[in-house]
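The data below hold one chain only, encoded as structure tokens and taken in the form predicted on its own.
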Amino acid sequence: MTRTLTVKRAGPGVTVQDLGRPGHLAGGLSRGGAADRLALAEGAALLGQDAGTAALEMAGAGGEFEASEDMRIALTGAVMQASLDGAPLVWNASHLLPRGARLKIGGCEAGCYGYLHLGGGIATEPQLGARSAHLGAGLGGALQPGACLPIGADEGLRGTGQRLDPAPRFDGGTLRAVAGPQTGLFSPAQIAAFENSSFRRDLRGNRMGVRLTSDTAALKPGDGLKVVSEVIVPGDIQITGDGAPFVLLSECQTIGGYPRIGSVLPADLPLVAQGRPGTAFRFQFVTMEEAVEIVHLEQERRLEIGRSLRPLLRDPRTMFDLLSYQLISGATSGDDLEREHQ
């Protein structure tokens, strides 16, 4: 019998996402995939499975879900209110979702995009090599109540009851960027103002990109409107007609005509994706050599996430899987289990 997760209720931005579809720019399709790719790596580490395993991305709010059989789950990304049959669940941790139990995930308490991972991953039919919904291209779509998602065989290497400390990315900060072929359209004074100014996340933003505003930076290049449309990718910083930077995200278009002052490094894009309206950012240019080193260090750090996991202390009164624990040997005491989790 196929393992399934039934959607009882879903917010307007709940979609299936993985690492996206690289290699289709020539056909007019951007990569897409999860807005916060780091959250995919964190969920994969909690469940001991591949970082490309498809999960549910929840923009702003989650929903209610029910499993056809016992399943391992993990919760990462933007912190959201979560409960299992009324008992609160810890975020950035792995849990058992028992068959028939009701998993409820509410609104964001920090960040914008939360993720629900399942042991075995969501096993919908791939389209162009990926399972992720690409709303702009009409591939897949937001989940509706009543949807029944197939879940793959769970071959993960870990159980449940693990937690991690997520990399900080919900409070803005410095976005490291490299110069590009159009950086020279901006004067040295404009580039200096760009680096020395503080920007804030605008209300306008989605999976295509995020608009930033500033009271001090003047970023209108004289020849900017003469730029011929060319390839654009996630991370590119377009300067729109009113002089405001627009940082492109996973579902951006494949070509654009606004001048690009630079491109944010992939390691810092989760900060942009998870920044809520009003979040403050600054930009810092780095050399290409520094950028390559940052990318390598970030890749290594993501591979090491699994080594930083620690046990999740849980209340035995709310543990559906309590009988699976060995409580006789003396290594675990009732007092330890009843300590309040953080």
Contents of the next structure:
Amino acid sequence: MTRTLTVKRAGPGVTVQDLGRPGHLAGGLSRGGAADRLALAEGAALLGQDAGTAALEMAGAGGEFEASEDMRIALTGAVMQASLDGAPLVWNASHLLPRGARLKIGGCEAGCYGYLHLGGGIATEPQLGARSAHLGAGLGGALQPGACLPIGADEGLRGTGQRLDPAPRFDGGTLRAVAGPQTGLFSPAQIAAFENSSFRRDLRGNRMGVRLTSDTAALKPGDGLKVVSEVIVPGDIQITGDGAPFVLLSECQTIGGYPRIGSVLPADLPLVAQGRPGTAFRFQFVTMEEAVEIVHLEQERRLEIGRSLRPLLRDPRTMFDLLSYQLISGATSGDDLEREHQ
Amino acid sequence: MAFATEWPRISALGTDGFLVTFADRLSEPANRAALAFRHALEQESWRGVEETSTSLVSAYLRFDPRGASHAEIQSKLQHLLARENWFEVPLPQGRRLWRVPAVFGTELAPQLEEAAQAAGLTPEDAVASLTQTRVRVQTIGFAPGQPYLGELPPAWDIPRQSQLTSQVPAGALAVAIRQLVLFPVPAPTGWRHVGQTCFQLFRPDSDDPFVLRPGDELQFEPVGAETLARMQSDPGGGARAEVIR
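If the one shown is the form predicted on its own, what is the structure of the form predicted in complex with its partner chain?
Whole complex next, starting from this chain.
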């Protein structure tokens, strides 16, 4: 029998996401994929599976879900109210979703993009090498009630009942950036003013990018300079006509004509994606040497997330699924991994 | 931060890419140089390089900084740039000429008259100009499979609209600044909607999802709305291709 997850109800921004489709820039298709790639890595670590495993991205609000078989799940990214047949579920943790139980995921309490990961991953048919919905390109789309998603065979090794302490990223902060091809269109004084200004996340923002505003900074590139439409990449900080920075995210277009003052490092893009309207940001330029070092450290850190997991401590009086917890996770004898390997 | 002013120019883009820019404005030689240089990059297949593409006047290269350093890639780019005068390299072989049926004006393309007026032409002369000019795919980008086509005669150096059209349909042909854009997906645009085709430019489930390639040429053929309606069932929308020799 095929393992499936049925969507009973869904918010307007629930989509299937993975690491996207690199390699199609020449065709005009941007890579896309999860807005918060760190959350994708965290979910994969909680379930002991590949970081490219497709999950559900929930922008702003979740939905109600039901599984055709017992499944492992993990919840990461924006913190959302979640419950299983009415009993609250801990976020940033893995759980058992028993067959037929009702998983309810509500609105965000912090952040913008929450993720529901399934053991085995979402196994919809890949298009152009990925399962990610790319709304701008018309690939896939927001999930509608009644959608029935195939779920792959679960070969993960970590059972359930694990939790992690996520890297903080809901409160904005400093975005590290490198200079790019058009940084030179801005004067040193403008760049200094840019670094010394405080910005707030505007209401305008989606998977393509996020607009920031500032009370103090109004940036204009040098007089009369027109920029030929040029390759743009996620992280690029476009300075739009009114001087407001627009930071591009994973589903940005492939070329654009606004001058770009620099590019936010990939390691800091989860902060951009998860900052709600009003969240405060600053920018700080780093050298390319520093940036490359940060990129490497972040890649290593994401590979190590699995090591920082710890058991989810639960109050047995509220453990409605105590029986299945013991039977399936058996977190008592200490040889779970060995037994699951057999 | 120091920035070279001479062309071509190599600059880092993001933490894992380089842009090689051939000019600060669009011109036929700079567009051709970008295309030729990207073609050469593809032939080189350096270690660590993950993908290449072009925009109007530049070639882009993305690499894995774990597989190659910035210094290494930059030095290779400098050597390749110095190898020849990229502005003089002929266009790549295998380019195609596409003849694409389009309805000009009517309610299908409601801004023909406005655009013609901006160009100082009668609507009839505007259609003649747009259908007699063979335009080249200068780049594919913005949306999947979306071509920027040029260059139109000088009369078409008309600005974009100050207000965006909230949406044009897939297949829409729009004009501004001596260029045409053909839309693969419905999109908002500041360009004026002068023609309508049913040419599907992005076919995600096909072996060849991006139909047009930079360097291809297009010539539009005026047809009536009824003729276009009959072509709807063909993904090519009646477009025919021949190899340019």
